[in-house]
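This document starts with one chain, in the form predicted alone, laid out as structure tokens.
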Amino acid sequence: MTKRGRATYHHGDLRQALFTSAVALLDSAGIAGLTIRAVAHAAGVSHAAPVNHFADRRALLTALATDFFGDIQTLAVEKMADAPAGEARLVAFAEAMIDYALAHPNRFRLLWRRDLLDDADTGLNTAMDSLYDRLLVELQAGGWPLRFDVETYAIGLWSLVHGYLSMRLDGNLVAAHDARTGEPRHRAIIAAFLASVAPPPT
């Protein structure tokens, strides 16, 4: 420690300290409680010092959410391990999604909001596009006959279960079951979603 009681770090150190920081205000505080002035304060460093490691505030939302998308990946590519081949494997990836939502409510709403988010920043538009091209190339290897594009398919998912999260982070929805299968709500929806990508035998 410093004789003003500062914490000191060695070179690299403190980008991910103030990196720490910045997820554990974002969890307590939410968005608009994560400045950088408050990251400073939490890392124990001067409001000046993270300037050279986060431009300013977009560039640390930016950080975040691009580390947080590569979360939810490496969760979806965990699930969809232990997952058979087809509609089980989309199940275990809007699983993914549902899950780290609901277990990190600020951190799914931050990856959402474009006006506090460089659009133009290669590492999250990369981190973005890998996690929806996985859906992607579940839904080609499904095998099934589609009738419109793969990309309206994956849109489709994908719009139902943000959808879905918005209502159940907002509080509008709770977790429920559904009456006639005894399957979480969230699951069933997703199943009669896929029901039309591949329709049961009749």
The other form holds:
There are 2 protein chains.
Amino acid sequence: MTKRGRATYHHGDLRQALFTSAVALLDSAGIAGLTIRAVAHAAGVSHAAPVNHFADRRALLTALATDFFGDIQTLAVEKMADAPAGEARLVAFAEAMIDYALAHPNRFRLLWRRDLLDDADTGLNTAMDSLYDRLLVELQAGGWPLRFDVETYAIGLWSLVHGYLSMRLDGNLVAAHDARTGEPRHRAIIAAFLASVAPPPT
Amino acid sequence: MTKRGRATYHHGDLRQALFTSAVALLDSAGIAGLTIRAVAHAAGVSHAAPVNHFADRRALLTALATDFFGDIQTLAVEKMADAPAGEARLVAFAEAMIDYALAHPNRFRLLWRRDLLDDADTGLNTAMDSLYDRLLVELQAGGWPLRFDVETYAIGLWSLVHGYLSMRLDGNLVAAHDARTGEPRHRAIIAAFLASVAPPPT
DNA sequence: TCTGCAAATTGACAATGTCAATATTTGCTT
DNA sequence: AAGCAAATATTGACATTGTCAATTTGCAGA
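With the form predicted alone done, generate the form predicted in complex with a further copy of the same chain in the same format.
In what comes next, the whole complex appears, and the chain from above leads the way.
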């Protein structure tokens, strides 16, 4: 019998419990609030117990980030499947990122904190590349007459979404609509970016 | 006579010395390496001396960020003045950001770490808004037939540059040229974004 | 001169990540 | 079934860091 309701000395599935607690803490207290000790406490174990399941804080954060990339990818695939081929699919991709980021700002922030993540982790890199490839593939499959590189569009769109969200999450930008077209801002931005694909009807 | 060559007990211009040491440390050791104690040591004073000039670490980082925004603005104004009116001015703006970010990656990273900066600091907010306004004004002055909001273009360009640099500094992107047009990637991206202003010659 | 304020030092504390030593449990081997 | 090794958890410790309180030092103005 140990302190907190746990019946056995060994937890049973501490790794999972730590992971769950970590997500909850991240959501509620931010990256700074996600300390190893707080996670351990939330899971009802001693402050040094996590070392058996995550080598260090970096490893835990890396595991989280990898998972979040997977979540976004799942969401993106869903949204893109529902959209007609073409520009709408790219908007769907962007909206998956935006929806996820606005729903879970701290999770999204973590994804870009490379200083806190394990650069060498193949799982993380694969998850990220895999998401990027979704975008690339969609652009390649579009069959549109691109004025630039496919990569220019992929990098551009990725950058656009990333930057837009960075501003939104920093509070420097509020949800709004383009005054001229009435579209949501992020769609207007994407449309502007893709204008060299399909020029406006003069 | 105190420990390190300093002739007087009172430093004389410690604030400036701390600031200089802080920039050097930031450049060489990153944000994480920029500790109050390390800065104090580099300036040759005791670990608690900085409190007289910067209330806490956040205040120091805020002062730095404010200064860096000013540097970028200076650079942007220079570059834009050298460019012919129109799209080239927007490219110049972007290039000012990109040049600065690549030359001083850690300084640039700090600018977006709102979790480490003082949100309420008017100096910081003014410096940032002022830079953004440069971009906005240039777009407004262009006299081009915009398909979208001026703000859509401003937010879009800002986001584009921000996201692009985030990738570059994270090592997820290498300097390259658009394979189709031969332009540097960042120019291709900007050109694509502004295509809805001046459609390509079919 | 001397007195008060600004600036710097010293020493302390709490939070955190991490490690070593120890304790407990589980499951495999015989 | 018994015993043992590996896995897992606890306890205690330490270094780093930001911050604060108490004290010391020196400068400038009355």
